[in-house]
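For reference, the chain that follows is the form predicted on its own, supplied as structure tokens.
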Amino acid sequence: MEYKRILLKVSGESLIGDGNYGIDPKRLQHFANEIKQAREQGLEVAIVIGGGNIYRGVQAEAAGIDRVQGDYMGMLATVINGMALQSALEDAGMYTRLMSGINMEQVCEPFIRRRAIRHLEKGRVVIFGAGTGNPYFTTDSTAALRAIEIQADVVFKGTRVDGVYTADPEKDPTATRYSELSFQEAYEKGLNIMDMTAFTLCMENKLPIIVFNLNEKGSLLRVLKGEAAGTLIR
């Protein structure tokens, strides 16, 4: 394969499954199986998971909560999701480490860059929770930052569709998929791939992004092998 170390970005909403909120055990098991297939190919895998299925910081103002307070609540939600995914991965026979941008030693390790890299070198799946540990930064930005810090080869962004389209394919049947884009093209077309902070971090550090459908069985491994649809931004 072209890659040795990848960072997989998973949204919190993707854990909901067919429900309206919370964590779907079947979806957890699906993600664990996808990641296990990648690990069996010798890939080093790090993961950043969102918290939108539990709480999003941007909901704070609508609820009358201070935005900074709300962002910290969202960070704690990502740790809950990280713990759930960690359990599913270990049930599937993988060794894992959950690392947090906020110190909470009872449930996870603090994020230390060199330690994270060492875990990956030893074959452990590393999950990064609590974002960057700072308000006003999304989990997309966390994914870009952590990928750069651990020297990942690529960011895989798992979504509900198999790549980046000219329009929303769930609303516009005439939308067509891009197989490859440059960062500049994506910026000029105003394509909503990641927030601008995350996108700029990837562009300035020449870190490619692959957008693909993580909900399809075997999709991560097929995209890694170049056998399935996805959009490469580089």
The other form holds:
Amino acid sequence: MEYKRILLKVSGESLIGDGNYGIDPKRLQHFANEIKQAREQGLEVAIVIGGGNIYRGVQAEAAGIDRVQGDYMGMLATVINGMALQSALEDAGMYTRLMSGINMEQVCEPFIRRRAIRHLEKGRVVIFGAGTGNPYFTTDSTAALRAIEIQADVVFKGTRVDGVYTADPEKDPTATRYSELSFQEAYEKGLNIMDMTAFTLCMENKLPIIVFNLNEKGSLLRVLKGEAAGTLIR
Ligand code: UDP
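Output the structure of the form predicted in complex with uridine-5'-diphosphate; the preceding block shows the form predicted on its own.
Zooming out: every chain and molecule, the one shown earlier first.
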């Protein structure tokens, strides 16, 4: 296996599954199975979870809530998702730790970089909740930041499609998938891989990104083994 330590970004929206709000237990189980397969190959796995299924800061302003307040609401939402995912991972027999960018010691550990690395070395799956702990950021940026901090080899960005396409493959049947791109190419083509902050962090720190389909059974392991499609940006 090419990688030893990976950071997986799971969006909050992907937890909705068949419903239209909240957390679908079937999705949690699916993610737990995917992560277990990677762990069984001896991979160290850290996860950043989003909160878009519950709350996003940008949506706050429309509701007359201050943006910063809304962003903190969004960060708390990611902790709720993180707790649900932690539970699912433990049910599947994995050892886990949930670390938060906002201190809430009754619920989870504070994020301490050295401790996070230690957990990973011991084979625990580490979930990073509460984003960066700062408003005006996203969980994509959190994924890039935490990956750099824990010296992950790569960021796996789970999406609904199996990579980055020339156009939206859900709308344009002629769209084709890139198997590999440089950061420069992705930037010049204006491809929407992660938000600019996240993208720049990865580029400046030479952290590769793999966009892959997290909905398909076994895809994480297949991409890790080089057997399935995805798009590598490096
Ligand atoms: N958020 C934030 N700072 C961070 C990470 C997240 O303020 O470092 C807030 C922001 O309001 C965001 C929300 O948390 O909209 C949920 O995260 P995100 O939208 O990234 O979740 P996803 O799209 O992955 O479900």
